[in-house]
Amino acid sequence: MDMQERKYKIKETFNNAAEGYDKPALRFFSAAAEHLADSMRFAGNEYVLDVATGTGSVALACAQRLGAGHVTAIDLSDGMLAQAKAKAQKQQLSNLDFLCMDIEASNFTADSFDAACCGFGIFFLPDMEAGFKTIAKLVKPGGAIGISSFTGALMEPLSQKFIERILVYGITMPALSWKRLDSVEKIHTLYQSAGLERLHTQTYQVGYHLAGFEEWWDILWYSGFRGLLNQLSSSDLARFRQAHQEEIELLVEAQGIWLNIEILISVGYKPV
């Protein structure tokens, strides 16, 4: 699969997932966005670029902290952007705009922004280092670049049970994108490749107990996992869901089903 095919598949997957991306089961996105926006330590007047904004969780969190600033949020998925725009309107935030754009084909000029951020999106870039360097070039000297990523144990053991179950149906499991950036060491390498300095990474646990299997299914259906499920026939999908529900319900505790979401929030700076 070449770069354009990969980008098209990403866009298609997230367009399909857009309508349910903000369901309660996926509330870790908003929690992580708050941590990332706080870590940027805005003065309040910055012009900020948010890359791979999705439904706008990070962009909205940043906009709330920028009384005299502005957020430009971009994404490949017009479906996700439609949800983001609706959320901004509902929150009556006007200091941001949303553009359907590929960061690697943008027409922004160098040093256009005071800061840039990306929530759980850098690892989807086909050429991660090149894409990250492109983002860094758009930030003024001294500006912050912040990202969020997941640690290696994301959603375990639920995610592993999902993978084992779907392999039974002959689905080819692609490399898990988020594992490209699941450690402090990998993040440091990425930041160093772009010539950034003063990197600080903090780990946060933003997991919670799911009420039951239906919430876990929401996560599968309205996230990147959807692309795998879409490869099943309707009859196989029904069989998969039934078998998977039975194994997941064995994990129910008094408080529900624990969803482990440990995240890494990293902020580095462009040299002056």
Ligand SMILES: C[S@@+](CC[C@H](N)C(=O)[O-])C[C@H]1O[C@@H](n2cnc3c(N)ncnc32)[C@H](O)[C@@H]1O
Given for the second form:
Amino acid sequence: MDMQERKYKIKETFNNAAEGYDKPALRFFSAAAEHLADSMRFAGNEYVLDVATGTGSVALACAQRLGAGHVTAIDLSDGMLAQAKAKAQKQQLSNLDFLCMDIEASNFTADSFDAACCGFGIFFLPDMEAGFKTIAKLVKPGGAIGISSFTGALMEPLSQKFIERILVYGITMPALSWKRLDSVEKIHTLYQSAGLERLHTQTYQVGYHLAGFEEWWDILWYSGFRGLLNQLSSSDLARFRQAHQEEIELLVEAQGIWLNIEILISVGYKPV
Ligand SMILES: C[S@@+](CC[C@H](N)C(=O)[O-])C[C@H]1O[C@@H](n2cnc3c(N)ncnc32)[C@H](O)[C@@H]1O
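Any chance you could show the form predicted together with the named molecule after that form predicted on its own?
Below: every chain and molecule of the assembly, starting with the one above.
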């Protein structure tokens, strides 16, 4: 798959996921956004770039902390951005703009932002190091660059059961993009490659108990996993769902089904 095809696939996946991306089952995204925005330690007057904003969780969390500042939030997916704009309007936040833009083809000038964030987006960039350097270039010397990523046991054992079952249907499993940045070592290498300093990474558990299988299905249907489900015929999809429901329901505990989500929040600074 060439670079343009890969970008088209990402855009298509997230356009499909957009309407359900903020369902309660996926509330770990907003919890993670709060941690990322807190870790940026804003003074309150910064101009901030939010890369791969999706439905705007990080942009909104930052805008709430920037009484005298501004957020410019960009994403490839117009579907995700439509949800983000609606959320900003509902929250009556006016200190942010949303632009449909590929970070690797952006026309911002160097040093134009005080800080930049990217929630669960860096690992989608075909060349992570080049993309991260591009982001660093847009931030003024001394400015913070913060990202979030997942650690290795993401959503296990649920995700493992899903993968094992989808393989039975002859679907080819692509490399999981988030695994490209699933450890402190990998993140440190990335920050160092962009010449950033004073890096600190913190781990948070943002998991919870899902009410039942329907909530797990919401996660599959409205996230990157959707691209795999879309490859099944409608009859295979119905069979898949039935069998997967049976195996997931074996994992129900008194409080529901545990969804394990450990995240890494990292912030580093551009040298002065
Ligand atoms: C998992 S979502 C994360 C959304 C949000 N930041 C959050 O934390 O909830 C990843 C987003 O990255 C966007 N994306 C992927 N590659 C991109 C690129 N090259 N430029 C801009 N956005 C991109 C996708 O469209 C998608 O909305």
